[in-house]
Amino acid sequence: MALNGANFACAPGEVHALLGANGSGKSTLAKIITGVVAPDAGEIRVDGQTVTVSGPADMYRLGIASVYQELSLIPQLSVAENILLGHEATRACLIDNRAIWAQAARLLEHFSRSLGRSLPIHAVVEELSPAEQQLVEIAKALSRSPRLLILDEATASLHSREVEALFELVRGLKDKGCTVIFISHRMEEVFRLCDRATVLRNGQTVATVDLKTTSPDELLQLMVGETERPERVHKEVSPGRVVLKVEKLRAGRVLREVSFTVRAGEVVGLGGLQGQGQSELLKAVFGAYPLESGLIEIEGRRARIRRPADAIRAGVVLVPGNRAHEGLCLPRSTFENTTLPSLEHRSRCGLLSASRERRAANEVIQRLEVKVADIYQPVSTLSGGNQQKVVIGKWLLNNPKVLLMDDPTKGVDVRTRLELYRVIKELCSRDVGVLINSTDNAELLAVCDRVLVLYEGQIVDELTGDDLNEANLVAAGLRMTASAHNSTRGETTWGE
């Protein structure tokens, strides 16, 4: 349930903050305001009158437009076909180019004049910055004149100058009459941009404030709550030896001197806002994201990671974030995605044996309490969390000595994630060492011995003992320090 009875309201001419923790309904309640997720009940007022909404075209008729957190572009179009889809300029009933690359031209002039530079509008998509993608993104939205806009992390992969011109863009906006809907995790921007606030937590409103008269302790006493340490369902482990050292690496233009170790029998977690390098630097370690630089040891040895054969080779493994694109051969049995990845392990002269597949296949199964009717059963016709158990349980076969987990959880059911956890212990037991990425707090509390919290692809803080809980959890991902540990009360400054 992302939202549970959730209250909102904004007035004409406003800046207001959507705010709340990772998996608050912040983006589902922009999606249900823009006619993109149906609410299951409740119901949505324009200038005081309820309105019937069956898809975002009723909400662009009403002036409504939004910029997603996810890009809506078509890479392979240009930028001004972008801007301009769905409601082209036509001449005879044929698309007016000519018109169109004008009017892109004039929605981009003020990030032109802002950033001293022109974007260019026959330029195709895809061949674009981020950052440049998500001015293309904006345009799009003001493409539609709206008179409520919805920015959605829209600052997340600009610079300091293409904030700054955003900014202008919006306070010329709001003095126009023009309420523009601001959700953010960066309370600075927050606090220079925006009015008001109105704070959910885990689907419900929590409070609306006044930013003038609030501050950023406050905000984060509203978002975090009273909240208790949950139980632990891994121990903490005496220090193991090292068995993945990682020194000063990059990767892409996301990660940047990312340095860590992992101990054998130990559970680090990725903390911080979704979409801060997690992932990536997960794909990284595995071999599935280019590197730039840096250093990976494994036992205490470099290991030149280039591709995830190699990672495998040295005995690191990724359960990774999406499942059923890269974790799973779908169309194929339940056998054959289990024992695919340690082939080689059982393989005689280079021959398999039909046997010895089956019975290391039935004891992965057996062990993760899979259910399924027959092991020649496809993959595809299983549960979302039997799926996941088969994308762990193939590992296992491997005798892995780091375990990299991508959200695991994501979609399984409590049981079932009890059952994951279960797993992880008994690996930990084995001298596993384990690097998870959750966007469950609660996760990462119950699980993790530490958690390495990123920003912008970067390490900004470790939390273990009594100060890994909610509050530092959500205030180092913010950037916000707070003065008490295990409290969100005294004095909070912004992180540097």
Given for the second form:
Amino acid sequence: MALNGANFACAPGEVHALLGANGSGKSTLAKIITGVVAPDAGEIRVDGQTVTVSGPADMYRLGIASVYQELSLIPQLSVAENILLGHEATRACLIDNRAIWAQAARLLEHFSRSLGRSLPIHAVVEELSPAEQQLVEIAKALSRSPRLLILDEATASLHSREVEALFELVRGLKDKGCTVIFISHRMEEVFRLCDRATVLRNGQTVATVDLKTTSPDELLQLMVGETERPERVHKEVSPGRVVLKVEKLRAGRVLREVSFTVRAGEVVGLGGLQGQGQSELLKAVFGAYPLESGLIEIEGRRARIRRPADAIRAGVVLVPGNRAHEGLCLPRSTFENTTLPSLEHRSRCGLLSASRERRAANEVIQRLEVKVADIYQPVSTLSGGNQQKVVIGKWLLNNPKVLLMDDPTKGVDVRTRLELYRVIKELCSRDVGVLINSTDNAELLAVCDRVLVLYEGQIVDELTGDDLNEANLVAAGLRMTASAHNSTRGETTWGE
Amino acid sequence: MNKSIINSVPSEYEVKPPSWATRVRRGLPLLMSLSVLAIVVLVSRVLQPNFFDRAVVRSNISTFLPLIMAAVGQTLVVLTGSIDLSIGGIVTLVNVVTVTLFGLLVGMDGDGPVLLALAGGLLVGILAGLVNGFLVAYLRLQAIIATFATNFVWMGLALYVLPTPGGSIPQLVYRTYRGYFLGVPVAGWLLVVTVGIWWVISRVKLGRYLYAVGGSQASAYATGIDVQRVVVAAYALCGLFAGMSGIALTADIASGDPLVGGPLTLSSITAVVIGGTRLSGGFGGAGGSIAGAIILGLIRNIIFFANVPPFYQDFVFGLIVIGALAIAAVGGVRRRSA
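Can you return the structure of this protein in the form predicted together with its partner chain rather than the form predicted on its own?
Full assembly next; the chain just shown is listed first.
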């Protein structure tokens, strides 16, 4: 469902950008071209001929190479071994290491020359910095001498000089007739490097434009489209005292001096493009992501949070992004999952009391209206939405002060989504402060009082009131400024 | 396919091989296991003054060779991030099949096709490995459970082929195994062959793909490597080495025994770990495993020659193996904390 009628074409010797907000399907489109994801319908034509790309091996045969966002390097192998992996030079069936070293050095030469230092071809990849690994990944794609090169967020971990080196390289490839598909969250790079751009919205192609004759504003308009303001969750309470105060959180390039507060009964959103540090920020507050420095205060008191157990004790709980891995013990029952984090409140001399546990579990299940036939059935038998309710419910027994939610409605149907919003609302009326990351802008608009927009690990904008609209959200996420938009504020009460 | 960029490599790109510092750093776990081997050899020499005598060396190599070969086979599978818990079963099956084939084809005078009987044993090993590989790579069964189960299958088949210990092999075969060729023990030559096969594997593409698959399956797939085929090849080669191990064992004990290979499974894994190969895959090599296998064998000898009372032998063996593992682990600690 990530793509629905997307068309896309690019010519030889062209640098073509794929643009779109979160969930517009640009990564999925790139993965279909490289054969990692199989399309349900549609076709790919290379030089006018329909081809099937059923895997990476096909991709290389067609002259396509990709720089993957999550990289495709083997950490334990050396730089040279990684670059030529899969098509090593051989002599009498034995790998010709000297040839491989020479080829790797040749492919990295461009970067070495631009950066004024050589990349060590014999170093083990896991010992390199993220930027160096990214350059190795690029050299690896180039080693296939592609006719079509896909760069998916290839500049994200690069420093400005390395970006320049890459751009120079891309222009060189372009002159040789190679086509480059460029996906980046940095609009400034897109305008500098690309000839044309295809804009995707909700899995559909909106337009393909010439970037020389298109203004950033027009591009933004295409990405946002005509949007109706989603129904807002109406809350009776107004935010109270500060429950969570975060000051100057730092973690390398992932979080850079992040400071903000969340009040009791307030819902604060984390917006911006996906992967700008939102999940890491939530995890850091929960003690599950290592910080270099920073201060966290809960209800005005400094909290030393080094592990999730510290956070839970301080009243901070997390509904993690990956429900199946981090939120639930899937094979265990709904009952056990619900009472797991609060067992110590209900045991007597270390022994668990089945009846007290059952009473507590039932209370939560009723409060959140979890649809479950038998609380002793494995939680994996519940629907996605009900599973998510169990993840939230298991924390309610601890009476949290701060609820952190990482993309809580991913893969959840509309009705359950509304029910989850009702749960958030109910928690707010109990003076819980909620910090929610969502890749769905409509969701942020629906539930949040305030949205903090992150870009490369920094809060670059804060939107409230009338400024909190789709156009501003997308613009802030791309570090562009939206021109005047008609932001009709439709407040609707729903639920009971 | 257009490979213009990499085919026209000018001579100025003749690059230096890795520096010795880099090699030592990458080979640290191997160096650690070689130092453990040196210690064990030294202690053996002290306790056993004739340790370096020709006959003692020959006897030790022929006794250790089955475990060495099994450990090399296990290494190939472990490098891909998998494991073979059925290696002992395969060795047993090869043992009884080879003994039976000698009985059927060759006879005790050694007139018949000896090599055919040996090839039959190797073939059984390879087939068993192929079955393991198919279950793990294509049916996607958990390696640890799938091979635990096939181990019972191989042991059951062995019992069917040869219900009770017995049978015998031509004098020619065990005499040769215990003899010398060009002044070097025949078992020593077989060790050279084992090392040679590993050398070739580690220098063809398949060898590199073993490391790639073990390092990151997803990345290996995204690079166009046929991950499933690599895993099957690893298990099949492991089966081949298990077959060689079974034949060496048969030549050493000169009879068939449907329970003989059992202990080899865990010993081979222990040897691999002492040798510095990561159980999670992607790092290590058979050189360390060979050292590990010799270390395990020598520790048994040391306990015997140190006159440890039989009651405590297993206890002491366990303690020394823990020590050896601890030293071998030192080489890996820095990487993990990095």
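The structure presented is a predicted model; accordingly, all values stated were derived computationally and were not measured. Note that the rigid core is defined as the largest set of C-alphas that superpose within 1.5 Å between two forms. Positions refer to the first chain, counted from 1.
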C-alpha of residue 196 moved at least 2 Å between the two forms on rigid core: no
Residue 386 C-alpha relocation of at least 2 Å between the two forms, rigid core basis: yes
